[in-house]
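Just one chain is shown here, as structure tokens, and it is the form predicted on its own.
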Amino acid sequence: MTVTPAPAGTPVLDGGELISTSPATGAEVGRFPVAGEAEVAAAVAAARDSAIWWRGLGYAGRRARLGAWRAMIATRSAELCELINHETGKPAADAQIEVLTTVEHLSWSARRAKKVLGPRRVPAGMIMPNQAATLEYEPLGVVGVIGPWNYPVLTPMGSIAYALAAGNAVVFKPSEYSPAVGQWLADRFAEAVPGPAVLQAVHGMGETGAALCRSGVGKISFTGSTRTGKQVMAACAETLTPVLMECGGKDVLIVDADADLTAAADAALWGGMANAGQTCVGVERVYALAPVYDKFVEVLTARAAQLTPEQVGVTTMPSQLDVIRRHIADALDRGGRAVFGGLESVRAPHADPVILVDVPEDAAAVQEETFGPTLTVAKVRDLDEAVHLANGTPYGLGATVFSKSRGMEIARRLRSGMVAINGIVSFAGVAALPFGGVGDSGFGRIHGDDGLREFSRAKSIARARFAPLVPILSFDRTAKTDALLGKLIRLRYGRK
């Protein structure tokens, strides 16, 4: 096996090829042709032709073919999990949870698409009683998906599966840190649905993504950092290409005074440390009410001591270790304390769990996305302070609440797209729930009915069933008609 001179896991360009390596060992995972502007344009052109065929299959035809793809992914899930582990360093057991959730979403979107997007009659209203009003949704044609590496199957498939179910073809640019996983998905689709290029993968660095943004696709669905997301939006603006943005997060967990502390600590630990903390909807901040703070920290640190490096996984991007180290150092320099781990916990390719307390709210570890296995835990006086601080960052992706009596109350006060109550990231596994954020966490939604509509355009049709009793939209309208309309306005809408 080839070992590249770059840090383990760093993608390398070799001529016209992208070389993917394991972050754990540096072993080569695969080589993939780099798609430049011409290659991306060719892929999009082929997708446009294929989209006509794919749309023509109808909902039933697409559902059958997506079912075949889903079955193939499920049957070969062990192979896929091993590849995820090899290419990203994610523990295989966690990869299996990712694949399980993915096939659930794939199944749900294929079954649900017709009900959500198919033609349906809507009321014509009082002023147009002669009209039959119909609403239906058309596919966009070709959707470009720019995926992340931290959840290289579940996250992009939240766009791919729903876009395909809605009748679109897809050109998928996987992260340069996980091209093998992305290509595996495209190859399995080609096996399940041979023929037209309905789903294609194109590979490369940022330039390939920029070419996809400028290629004239019907929409770009992007997952990544807020900084890169702004660059994607700028590129898409050149062609007025609409975008869906799923960006970073600084997700919070609130521990109420009546919370089950064992369950809350377990959720905080898994949400903060699983996949080496590389989860956009994981937990990075915890606010515990004063009466339970000390006990919560005690339970949390005791549980953290039981974790093994194999359970946590490795840091996929070597450069992220510098961010983790900087956040820990800044917190400690500004008076924070490490009650578990510390700067010595950052040791390539691993970052071991670190739990910080007494960290100022304006510290980098509280305000910036760390994307590593760290937690800041703060004591708050009451629920109002907890909510105020929870809403105190520019992000607003997911959140978690542990409370026996006030879970819904707290959830509704949080500025976030999603909330899990007495559980952790449970909203991601409910296919019917939309997934997305607000603020610097982006906009638009994958998953759920909203996710299907995200990859389609509404088509409104009004059909005259008979001549109007009163000719409103005509120059034949008389003064008597105008007086009647004035009277109608006052009678129907003038009452408070």
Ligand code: NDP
Contents of the next structure:
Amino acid sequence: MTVTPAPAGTPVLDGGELISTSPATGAEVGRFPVAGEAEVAAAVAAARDSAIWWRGLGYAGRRARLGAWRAMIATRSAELCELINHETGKPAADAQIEVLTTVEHLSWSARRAKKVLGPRRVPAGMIMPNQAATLEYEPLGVVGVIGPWNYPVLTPMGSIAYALAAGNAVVFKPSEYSPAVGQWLADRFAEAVPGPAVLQAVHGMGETGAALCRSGVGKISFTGSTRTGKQVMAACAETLTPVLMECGGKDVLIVDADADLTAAADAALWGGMANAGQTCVGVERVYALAPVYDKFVEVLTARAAQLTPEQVGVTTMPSQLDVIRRHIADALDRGGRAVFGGLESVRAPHADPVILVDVPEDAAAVQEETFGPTLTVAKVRDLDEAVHLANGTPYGLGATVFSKSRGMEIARRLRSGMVAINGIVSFAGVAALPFGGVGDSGFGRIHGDDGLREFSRAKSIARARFAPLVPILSFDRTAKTDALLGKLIRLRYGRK
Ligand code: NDP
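If the one shown is the form predicted on its own, what is the structure of the form predicted in complex with this ligand?
Every component of the complex follows; first up is the chain already shown.
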């Protein structure tokens, strides 16, 4: 019997080790011990102890230590970019943008945490005037982070940085396609922040993630496909573990009649093809208004012809090539046309850019996440049709609008968590803006103030400053008090 070797980039289990390989060359990138249920439980138990120390440091203590970690990542960023390139095939220059965005989030969340989560007085209101009301947010304890491989630093760090800033310890399960990058982050944390293990990485396949879901952590922050997200939620339901779901997308770009077509084409191309299309908020569908459609397609295809394979990068997960091929074949079978590339562009181990037009709206290439360097472009008669079709998939992660006069109006009508106007994925680089989706793209938010609150729970404290003038929560209440309260209800709240 002949054994077919796994394609380059496919992780391999060897005894108790996970071997990560380069998708470009097949060379071994690293070996990591596989964590089973017992090892995951041990990591979570250790994290529970570390969480007490970490929380006790307070906001200033954590900020200083997160700053040391951030500085170490920044100083050694070239090494990290090389590793990302080696393990996932992402061009090192694109990896640098990922690292830059990550250190910005790490810096912002550490600085911002006290303001958002620290104690603050809130008005006690009319019926409890004797109370001092304090709202503060406490950490959840241990947060489990399950990450994908496509942005192996930025994506998990959107949870890790914010969870740590909020005072939690973290157990991180990187994708089996990017364990070396995940371990690098944990190792640098251990160097920059000596002491208890506040950030640990555990490795393995889906079973390791499943064990983390059942380990009794305070929350699971999951980033990955919608299909796996449902499994994660089901497992977490067994222990009533809360979940944050950052799932897939089918993001749209709308080109309005007054748009800058060169800028829109550039954004569509980068959003669709960068990182070989493996971006959760990458562009997969374009709707261009009729008056500019022909010109837009012309500019887009002309620019696509200038792209080099090095700019596009490689397909990290070899099995994804089958999905890309299926979507293109289905689109062509159903009357679509390839105006750039075609079925022949998908040739293992890579997929080259493909631009499709005239694809029916119910085709897989329009409805399902392709996660490859493909774009569908459709002509729409007006803005209403553009918005209607844009909102026509079960996903709702990010979106892009190119319009000189109606950007905000269109953005507000789109069913998505984030929108970039006259830019591309710009929202991800603004630390103060929450990031997350609706529908099949998930729920909950990383980044921004909401991202900090996501890894905390509200603690409400009402402290009596003096005895109430009218005791209403007491058996000492008199008939006169009851009459007074009845009057208050009618007078204060009875008017329209
Ligand atoms: P997967 O859903 O295949 O995997 C995500 C993570 O879940 C991996 O670490 C995986 O481990 C783990 N996992 C697999 N099975 C289980 C299980 N039963 N229980 C617990 N964990 C499990 O996604 P990909 O890694 O392929 O990532 C690509 C997807 O991620 C795309 O759909 C993309 O859109 C989405 N994504 C969403 C983002 C967002 O912010 N919304 C950002 C980035 C990506 P292993 O790899 O070992 O199987």
